[in-house]
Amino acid sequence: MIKDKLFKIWVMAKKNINLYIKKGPVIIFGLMFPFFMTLSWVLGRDISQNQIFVGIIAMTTFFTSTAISPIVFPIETREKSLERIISAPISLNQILLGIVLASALYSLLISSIITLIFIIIFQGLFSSLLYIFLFWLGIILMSILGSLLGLLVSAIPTDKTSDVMLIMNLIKFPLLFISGMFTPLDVLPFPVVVLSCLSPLTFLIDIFRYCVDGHSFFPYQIDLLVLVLWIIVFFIANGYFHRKTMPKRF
């Protein structure tokens, strides 16, 4: 029974990867946007190697994880393929998990490739295996979290990807700029630090800085716990809102 459910989720994930990985919004907002954002941030600035590494991987993981999941439902609503999926012997949770898995795998693959490139070029980034494990654990958690966030935004019953991506960007950029990526939390005023705690990206960057610099603003256990709690909250919210809005798509 469980094996059958997992198989259906995997089939949905494969379908989503094959259909949407080459779509314009995925390429633009998943790859091109973080690339040019990073380029504009790094050029002409005196930034340490570790800070560049942390910023690039955090930005890449966050943007790629929110690239596929927001566009699946709008496109399938417009193309009337969602009706066939809903009528199939598959639950809504399995459909949602198939989207999350596809988006998370895409993010994990891109982020891992870039991380490996940095490790090969700049040797000595990590001083122990524990730091490497925590770094990749942070990437995995953010890949899932970002995918759930994108899926939650797609609960809006629209068939236009532009509507969803507009809202997605209105959420992503404020989260990005209050996360402590460009200015470490240690030097920020206390009210700004409190505000930054509203961004899940803050805790990912804090884990990354612990892994490459050996110190962090929060204990890394707190960072991991907060990311897991955000995942649980987003998962519950997705189930609730998609059940409310799904009938409006037909």
The other form holds:
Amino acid sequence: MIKDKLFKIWVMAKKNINLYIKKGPVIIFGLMFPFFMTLSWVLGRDISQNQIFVGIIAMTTFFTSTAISPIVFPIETREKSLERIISAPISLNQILLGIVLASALYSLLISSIITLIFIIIFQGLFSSLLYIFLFWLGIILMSILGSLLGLLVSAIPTDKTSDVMLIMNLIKFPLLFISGMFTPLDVLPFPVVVLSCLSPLTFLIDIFRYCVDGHSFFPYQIDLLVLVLWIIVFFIANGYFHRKTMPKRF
Amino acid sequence: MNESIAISASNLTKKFDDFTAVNDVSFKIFEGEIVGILGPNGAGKTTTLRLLTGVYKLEEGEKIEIFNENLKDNQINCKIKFGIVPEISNAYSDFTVLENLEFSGKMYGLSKEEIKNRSKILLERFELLDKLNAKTKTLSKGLKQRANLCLALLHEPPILILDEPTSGLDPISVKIMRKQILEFRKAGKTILITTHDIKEAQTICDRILIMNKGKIIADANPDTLRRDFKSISTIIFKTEKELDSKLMNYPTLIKRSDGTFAISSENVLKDLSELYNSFTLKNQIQISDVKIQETSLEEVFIDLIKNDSTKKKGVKND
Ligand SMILES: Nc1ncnc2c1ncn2[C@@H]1O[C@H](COP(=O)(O)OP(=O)(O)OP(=O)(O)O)[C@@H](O)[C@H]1O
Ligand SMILES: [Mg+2]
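Right, the form predicted alone is done, so what does the form predicted together with the partner chain look like?
What follows is the whole complex; the chain from before opens it.
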């Protein structure tokens, strides 16, 4: 029974990956944006190798994880295929999880590959395997969190991807700018640090710094806990809002 | 008789903001029946189907039972009993026909083997084998419709829900589709079909629910509907001379475009004799070529809807 349910989630996820990975917004906002953002941030500036590495991976994970999940419902609303799955023997939760899984796997894959490339090119980034594992755990949590965030934005019952992408960017960029990615938290004044704590990205970057620099602003356990809490909050919010707005799509 | 009830719907209502699209609709559909929901555009047919298939949430007091199982409590069990062909194709347009079948099959819990075997049979039967690897968005409307039928039939559901399955198809495809529907019944399926085509309803349905403005205004078999409304037959005739203005005002008389005249009649014999009286005896106008036209279901339909509308305008709904 539970195996059947999980299988259906996997079928949904596979469908989402097959159909949406090549869509314009996914490529633009998932791959090109973080690439050019990084380029303009790094070029001509004196930034340490570790900081660049942390910044690139954090940005990649955050952007790729929020790429697929927000566009699935608008596209399927427009194409009417949403009605096919809503009237099929699968629960809304399974449908939502299928989207989260697809978006998170996409992000996990790309972020892991880029991390691996960095590890190979710049040897000695991590001083122990344990740090690599913690780093990767951070990527996993952010992939899930970002994809839940993207899904939440798509609870607006629209059939235009541009609508959700607009709102997505209105949320993503502030979260990125207050995250302490560009300036380490230790040198920021206290009120700004408090503001930073509103962004889950802050805690991811803090974990990353711990893994490559050996020290961080918060204990990494706190960082992990905060990410998990955000995941739980987004999880509940998604269930609540999508249940409310789904009937408005037909 | 001990027929089992396939679908039982009670007090279905659906509002879009202030607008009531489906208004307190109840009906039962027995196993093995073909029931047509007939109604003009915007009557609420598709909305009713969406309520049945669990697309819209049911409010307090609304109830749907599928083979005696409550839809609200057993969504998955109930939904698996439906094969749905929508008004507008809702297959994944970027998937091929085969990919759509595979996805649907897995969604409905079929094994790989079952999906493969059944797909082959269905695609053969609907002459789609050569379109197996074509993306559904490249198919013509008729082929899309057939692909949707394959998708609906794949898990061998006992109930078929077809939303205007013949609209927009060419006459040959329409014929094939109707034949198919009759074959589904032979195979023991229960079929709920919406249409605005009265002839279609008349030829394939065992029972017709006429819907207008969100309400079911008639529920009967096609023959009964026609019999009840036989009162309004039409008498068509020719005259040898033009009519003067007094005769032109004869009750219900209309001049038709082909020069013949028509009156509607509740009692053909009585009206014929009155006609003869007024025209031939009193005014010396011979009438000829008299034809009595039986009321078609079309006229019943229009009449019902017309009455329904005037009633709504005239009397306040309580
Ligand atoms: N999502 C929606 N939001 C607002 N109004 C809607 C919505 N869906 C349907 N309606 C309205 O509800 C009424 C019934 O629509 P429905 O699609 O059920 O009609 P129908 O009988 O299927 O018509 P048709 O023969 O044109 O398919 C229409 O007036 C329609 O405009
Ligand atoms: Mg309709």
